[in-house]
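The form predicted alone is given below as one chain in structure tokens.
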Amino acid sequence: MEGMKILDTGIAGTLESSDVMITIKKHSGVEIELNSIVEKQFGRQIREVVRQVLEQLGVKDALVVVQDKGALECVLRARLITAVYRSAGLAEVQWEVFA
């Protein structure tokens, strides 16, 4: 997949109970703030999950502020898919390519 340029602020999710909420912003090289109800236990696997998901994205430069309030590994890369896409300004995911 090309590199996707992230072009304003992109957010998917919600603070409730099992989900999370991603916001995505421009930034100069890739930073993750975490917080999160199981960061003692999981914060290593949601930062690296974050991480394999840019990369396949082929995100460069962005700012992603996780708000975890213990989400499933799939809805955590579902809520920051659809966060990449809205800030580079893409109307539809293509969750074919993810399969």
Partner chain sequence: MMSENRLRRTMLYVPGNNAGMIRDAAIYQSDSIMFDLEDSVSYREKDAARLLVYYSLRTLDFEGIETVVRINGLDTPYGREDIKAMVKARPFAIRLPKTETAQDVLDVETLIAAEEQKNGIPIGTTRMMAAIESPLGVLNAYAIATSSKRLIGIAIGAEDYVTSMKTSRSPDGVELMFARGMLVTAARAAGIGAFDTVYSDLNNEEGLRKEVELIKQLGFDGKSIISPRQIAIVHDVFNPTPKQIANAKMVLQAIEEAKAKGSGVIALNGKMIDKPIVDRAMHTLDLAIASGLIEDARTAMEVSNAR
The other form holds:
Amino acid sequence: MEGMKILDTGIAGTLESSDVMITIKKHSGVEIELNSIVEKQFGRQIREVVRQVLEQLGVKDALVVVQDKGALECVLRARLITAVYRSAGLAEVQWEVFA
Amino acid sequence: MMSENRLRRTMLYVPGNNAGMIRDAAIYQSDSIMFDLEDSVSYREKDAARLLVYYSLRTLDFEGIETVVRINGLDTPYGREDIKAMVKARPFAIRLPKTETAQDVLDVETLIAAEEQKNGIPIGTTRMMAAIESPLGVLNAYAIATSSKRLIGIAIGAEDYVTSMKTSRSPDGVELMFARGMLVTAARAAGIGAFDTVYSDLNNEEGLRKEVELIKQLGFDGKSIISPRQIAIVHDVFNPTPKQIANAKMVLQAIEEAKAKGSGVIALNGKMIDKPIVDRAMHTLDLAIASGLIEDARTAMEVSNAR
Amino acid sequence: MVIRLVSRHTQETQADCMRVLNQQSITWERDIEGSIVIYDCPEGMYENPVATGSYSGNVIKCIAVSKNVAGTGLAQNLITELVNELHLLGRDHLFLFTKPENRRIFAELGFHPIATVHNLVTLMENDPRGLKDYLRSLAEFRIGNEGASLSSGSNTSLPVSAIVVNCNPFTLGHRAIIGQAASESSALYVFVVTEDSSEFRTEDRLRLVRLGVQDLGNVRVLPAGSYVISRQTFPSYFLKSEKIVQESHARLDCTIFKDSIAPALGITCRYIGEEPFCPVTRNYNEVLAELLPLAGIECRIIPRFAHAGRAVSASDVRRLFVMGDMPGVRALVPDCTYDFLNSGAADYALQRIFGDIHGQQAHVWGSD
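Take the protein just shown as the form predicted alone and give its structure as the form predicted together with its partner chain.
So here's everything in the complex, that chain up top.
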């Protein structure tokens, strides 16, 4: 898949417990700002998932702010992909890309 | 295993954009979980809910509880995307809202089949449910119920229906009598399940119990529920009485005996038992096992053998 | 719970908000544009408000959750809804005012503290790099970084100074104060308020100051941005507020200056223009004079520059300009400002000034 470009600031998710709010914006290179209630235990894992999803979507330039409220990995993936698509201004998800 | 014959007394609505509720959906042990992409999700969050339900279904363990997704109608900008995603996510069934004609079901079925083919999923894997929420849908109930082999049941959605009927919901539900009767009759004629609408007053347990008693007596299989706290009451009403269980066990024994004798005739207390009585006894035992009223594995096995 | 988005208040919606705010002794602020209100009632109605949060520009404030439902996570709902709503309005860098004791709640909702005034107020922002990036951008202006271009007259025994001006528009009075401060300092940073609530546009005000001081080698002119006398750090400067709110905002602005901005540029002295008229500015000046010395920053008050026996003020310039008295304007402003006002390019400001003269603006800039 062709890489997706971060255009506008994209937001997805909520601040409710078990969820995560993702803000993604233009940047040069990929950087992650993580703020999590489980940062000590899962910080590395969360960053890893974020990098992996961005790679999968071909996003090369983005600042991702992750405000985590104890989200499961599947929730993190869903929210991040939503934020990327919103930021890229694309309505239709290419479902083929996702396992 | 999920099958069309399993119990569906309670189908718990879970708003499709609520991560916490999705995570906890299985712990309440409703018979089915229905993830909602439609009315509980604002149009701004349709994309988010679709992805959230998709990844949750792909990843989470719902402990064998049957999963259903209510999608948006094809007359909205979201319906087609919902189908694309949900066929891949593999819930047990996809539920259509606001079904009015058999063609509505067929249109969705065509799209589902195309997605199954595209994703290498055996055609027919994705089952369907149709919610009937309008006067036209009620009048077409039988045509809808027989429109697709994928259908496991039809459900009534009362809110839109009563509004279209220029009335409103009342405690005794007289305004829904015709629709409920029509729907359950159509479902039985088609040999599929019949599911009742939600009861929205969370604090009125007595009202809920009365309504469940009513729809059980009408012949419904179960009810959509909007909160885990409604599960116990619905299951309680659907639970068979000790006398019914004892009776059903005797029927089961009679079947065993007939089998042992190699006889095709099942007799109990000197009287011949015909098929409806056998079926009802089996259903009673299913309910009793599901609700933990019969715990021994032996009975469960016998029930499954007797089938 | 019913969540309601109010993008335009009616008496009734405002009363709902105030019912919740009053319980926490928080006052309603008149610049509020919209709010989220959460009601504890069945769907389809709006009864029994239990939580509310409001916004003005990109600032979230007047947040309150009723005591009997506190701890049920309503703050999460409020902030989620506000962030989404403001995103749709194109506002993503958000600031938030709260009581210091509630800092932790909002820290867990993605807001990072900028500054706190003890017992009064905490200002936070949702961009974890907001203040950091701003301070980094200031460092690029830092005199001494470019070495060779430094004026030869710079004397390191003199302080590194700062002054904050609005310059609406740039007058001989401003020029005189800046000139005096520059002569008494090794380096002078002139922060031009960038809040676009003045009659002259920010870009014009900034450009005129830069033109007007380009002969002063040890002066740098900087846009003040979001962290110096802005609608974010000092909202009550731009509207009528209760004294206690003004006081806490003044202290907040001063705290950001002494704790973050001054260290970033090595500032050891702040110049303040004397304020005979405007009570808000006078109070702000008093706060600066009280707090800055405690942080080792000297405070120097300069009297207004007078012309023909009268203190030069930007409001006089605006009045003369709108009346078309260009010779009168000429006597009060440097050439760069005169040329601009006389070129026709500034005519957009006429209508705004006219409105102001008729009392439309809540507050007249004291330090011009």
